[in-house]
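There is one chain below, alone, in structure tokens, taken in the form predicted alone.
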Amino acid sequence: MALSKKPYKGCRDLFPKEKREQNFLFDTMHLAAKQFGYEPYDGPMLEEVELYRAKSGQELINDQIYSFTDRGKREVAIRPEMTPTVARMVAGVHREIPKPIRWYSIPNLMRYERPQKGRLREHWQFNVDIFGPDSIYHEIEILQVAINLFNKFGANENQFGIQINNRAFVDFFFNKTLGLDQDKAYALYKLVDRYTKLKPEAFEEQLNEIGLNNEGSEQFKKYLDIDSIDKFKSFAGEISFSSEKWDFENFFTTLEKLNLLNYVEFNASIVRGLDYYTGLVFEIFDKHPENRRALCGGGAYAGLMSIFGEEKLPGVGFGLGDVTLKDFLEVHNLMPDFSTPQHDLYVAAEDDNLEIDILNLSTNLRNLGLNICHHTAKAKFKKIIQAAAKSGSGAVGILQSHENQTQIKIKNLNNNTTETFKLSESEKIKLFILEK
């Protein structure tokens, strides 16, 4: 029986015109996480199960990791996801660098999950953290990196926003003001991040399983009515949130002097599922009405360090896989035309015997910096053309036998001009193609 030539299930084949789009978005990506001083860093693809179980949650432990046990009786698995290896891999350094530390990676992950839209089971996603004191400047800061990342690819305000929460005051809600218990807090940490999954009778009924009192219950309902920063302003003097837990007041006042608080938006439904997050939470999400979805979250964690028995070590960061924001590029019409590759000239000859000085010329030009395709073998002008247009190059050039002498004309496809050149111009061809 014959082998399939599909990929496994959730994962892609990247073809030339697909991995094409996918460098436009890693390339971008460098280029917004460098302006910021963030350094490139990556770790291996498999890591001790161990790991995971630490911190990552039951339910990617239980039914999403691929994990097996190695020759040596090792329990490892697939990286599904990279914040518990930078915690690593920080945990084992921060005390020889400076802080903060400022890292971003594009990590391969893989997860077992059910293939949909926006969704994989193999993913690249863009990760940035900062590791230092705990400060709303390094959450302001992570906000500011996503947010530069989003206008490169020529999004704005009207295309996409942050929805943002905050754990520490979601935590002080829970235990404080409605006198929760551990495990009463956790329960209803997990129905508010299922909250605009469930149908309201669903929701109140796994309300009901939690056991709050009728003004626990009111309470809590007010709470999810939170959908703008006034509102949390005025529900957080309402039970006394103090802002040493989270100086909100100054974080909204720089995101509005930085122009930034027109992103913003307060969603008291964001908690995230994670279950290291101890501060700022958020999602930034697509605002076309056909892809209303997050499409990338994050917050900032405080105790992940302790889990490698360091010292506390508060890091803030988010990850944006490659196939939701391709999905957000393109819905908004923000995906450049990758069908055919990039090449600044395009080589041939019509006459035979020509294949040295073809390959001559397009080491020349190449060692000028050009990106040259060729073609050795004899070939009509048609078919030359043909080619030339198929390769995606900016100029094709024909070599010639002429009084003796190979020369090479030129069209530069860019403005239509042709010009006839001695194979030694190598300098003056190459002026001539890039003219625009």
Contents of the next structure:
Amino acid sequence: MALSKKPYKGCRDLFPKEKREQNFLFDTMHLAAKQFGYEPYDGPMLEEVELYRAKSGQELINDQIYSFTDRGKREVAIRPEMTPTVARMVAGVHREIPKPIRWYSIPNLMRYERPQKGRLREHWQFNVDIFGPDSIYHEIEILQVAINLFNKFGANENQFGIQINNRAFVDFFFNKTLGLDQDKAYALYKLVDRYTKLKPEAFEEQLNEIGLNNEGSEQFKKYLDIDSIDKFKSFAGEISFSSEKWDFENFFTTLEKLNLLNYVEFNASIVRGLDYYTGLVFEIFDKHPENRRALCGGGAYAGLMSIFGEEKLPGVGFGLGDVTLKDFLEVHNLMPDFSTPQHDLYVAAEDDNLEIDILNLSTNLRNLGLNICHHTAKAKFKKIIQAAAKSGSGAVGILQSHENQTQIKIKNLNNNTTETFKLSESEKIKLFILEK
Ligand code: HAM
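Based on the form predicted alone presented above, generate the structure block for the form predicted in complex with ligand HAM.
Up next: the whole complex, starting with the chain shown before.
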């Protein structure tokens, strides 16, 4: 039986068009990160499962990880996320580098998930993280990098928003106000994380299992109702949440002074599925009615270094997937057309024995910085024009033998002018091709 031509379930073949689109996303990511002084890094595709078991959370380990035992009997996983890897790398070198450490990467990750719109088994994820002393300015900078990226694509606050919450606040509420022990608090976290995904009856049932008393249930309902910064501040006041744990007044005032508050909403149901977050948590979501989903997730994690036996070095960062980003850009008509490649000149010959001339002229023009797609088989000008248009070339050239000399007839497809040149006139040819 012939083998399937389809890629593995939930993975994509990136043909040239898709790769051009992805490169556009990546180029913009590189630019957005570099503008804030972030340095690129990368890590291995495989890590020991232990790395994720330590603090990534049950869902990732039990349901999503691709793992196997290698020939040396090590339990190994294909990376499902980058944060544990970057924390491991930073733990190994942070003593030698000045703080804060600003790093970014665009790894491909694998998660065993049910493929659906916006969720695949393989995706590429833009990771931006800052490591250094705990500071609301680092949290805000991370939000700024994400906003900067979306702005670079032409998106504004009417198209995307940032929903935030804070784990220190949630911890305080669960432990001090509701008086939950560690296991119950963890169960409640997981339930809140599924709040928008569960049917109300199922949510109630699972909440009952956790067993809050009447007063606790009332307070919890009020907590879930927090959907604005004002409601958060008033709730924080009621439960006496101290700004020592999160300097929220300063955080919101700074956002306001930077004109960024219009991007931010408070949403108590955002707690994030990964266990390592300890401070700010956030998700960027699409405001388009047809694509209301999270595009990016992140937050602050203070304790991840401890799993490597290192002193506290807090980190804040986010991960933003290429699948959700592309959907976002498409639904808002912000994705440029990459259906054709871009060459400056498509060149071929009308007569026999001109292959060497084609190759030499192409080399000369490439040395002048042009992108040339050459075709060594004999062809007719009309046919070549059609091929050039398909390949997205700005110009098409045909070599012809003329009175014992070779010349090139070029049509500039941008302004539809045609001219003939000697092969030695590379500079002139370049100027003619680039004319708009
Ligand atoms: P996460 O929320 O698991 O966070 O993923 C972040 C983003 O990656 C999601 O919002 C989504 O855009 C994309 N993503 C995740 N899973 C998939 C999937 N199966 N298919 C397509 N896209 C997906 C993290 O991974 C954290 N490690 C991010 C982070 C970095 N936190 C701090 N620094």
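Residue numbers count along the first chain shown, from 1. What we label the rigid core is the largest C-alpha set whose atoms superpose within 1.5 Å from one form to the other. Bear in mind that the values here come from a model prediction, so they are computed numbers and not experimental data.
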#### Entry: L413: Cα shift of 2 Å or greater between these two forms (core-aligned)
yes
